[in-house]
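Single chain ahead, written as structure tokens, the form predicted on its own.
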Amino acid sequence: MTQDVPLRERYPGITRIPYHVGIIMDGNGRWAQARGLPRMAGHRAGTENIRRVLRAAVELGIKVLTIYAFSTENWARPPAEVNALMRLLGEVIRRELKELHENGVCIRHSGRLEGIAPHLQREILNAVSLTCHNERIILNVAFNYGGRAEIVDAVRHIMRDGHPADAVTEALISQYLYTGGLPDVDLIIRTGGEYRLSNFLIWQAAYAEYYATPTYWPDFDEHELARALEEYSHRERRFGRVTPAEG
């Protein structure tokens, strides 16, 4: 029966809803090496669970779901494994597309393009245009994605159109990123029990309130989302002011 009820209710303990979460989704390997299986069984497993955590993200009204599926560093793995992440992220997108857009999610992709395939650019340009208009949720993927290049690339972008020094303010560098148009990310949730932002969203992640869970990202589902947001709740967000009590 509880299955019939809204997962707000069961969670009377969630008072605010943040708008913008990211999740950097840790675990993948480390959940296929304790069942024995090799590394992409996990990866397959995580892919397979965006769905669901999709799914409560839209039900519980987070409006921005930013997921951290590949970074700029993880081309560093071993090249077997880098290849089959590619071909994973197209047969995500050739699998999920139809049902995303039916759905309403919009789908963005914040990264470098350089350095993936040509094909596998023009399916992730073509999910984001089809997508485009829709409104129910952002489904931010930051794919080939680095905190560090963003800014970068947002630098050399901000040269490029000729604005000059005394122009460049926080604003402006925030249009140049790969996030432009988007809010700042209130919650990051790390899983696989790591406390590390591992250079994801680290200019928008300023005033960004942390939770970190030992459940692999496999594992993680609608009752941990949950119990994240029931946890932010409980947060202060002063974004560096102090209470009148405090003085």
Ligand code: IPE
Contents of the next structure:
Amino acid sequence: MTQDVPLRERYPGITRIPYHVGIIMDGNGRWAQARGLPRMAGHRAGTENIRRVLRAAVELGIKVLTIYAFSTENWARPPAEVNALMRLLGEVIRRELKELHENGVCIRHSGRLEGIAPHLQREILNAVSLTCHNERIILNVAFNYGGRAEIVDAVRHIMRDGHPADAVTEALISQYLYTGGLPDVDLIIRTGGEYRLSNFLIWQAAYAEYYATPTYWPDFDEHELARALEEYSHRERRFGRVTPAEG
Ligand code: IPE
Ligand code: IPE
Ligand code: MG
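Taking the form predicted on its own as the starting point, write out the structure of the form predicted in complex with the ligand.
The complete assembly is shown below, putting the previous chain first.
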């Protein structure tokens, strides 16, 4: 019964909705280990969980959700796990794309395509182009993503386009990042209990608020998301000023 009560009513402490939320979906392996299952079972459960959290994000009015799915550093994992994670992305795209599209989700990819198998690159690009006019929420998938690689790629691109040194501004660099056109991230949530960025949105998070929870990603549900937003509502964002900024 309580399930039918809208989240905003259940959590009156949510008074401010972050426009752009980033999630470091960590703890899949430990979730599986705690159940005596192989790590891959945790990754599967983790991808299942994206649907639940995305639905809650839409309900709460979040407009951009960036999820960290595979980092440039994750290539250093055992090849069997890397291969399985690559396969899993393809499976998720094939299984979920139609429904995501019907539900008005605009899919974006942040990360390097180079290094990803060509057929998977095609599936990513297809998902992005199919859904690019959808407006309910942007689901930005950080896959083969590294914040430093992103800055390197942006600088290379800026130089190739022939911008003179004096024309390089913060706004120009922002525009050339994988996230070009998206506003900076307002809130970064990390599941799995660590307190670090692990190379996630290092440029865009300059003034983000941080929220960490020990909950492993497969167990992070709509109530946990609501609690993170309650906590965010209490934060005073000053952006270097003396008094809080509007919004
Ligand atoms: C996060 O879960 C998913 C990826 C990094 C792909 P982990 O696989 O890092 O899980 P833990 O941190 O080992 O529990
Ligand atoms: C961060 O998790 C990357 C993703 C969630 C995709 P990691 O498990 O790779 O981070 P570290 O190694 O603990 O910093
Ligand atoms: Mg981890």
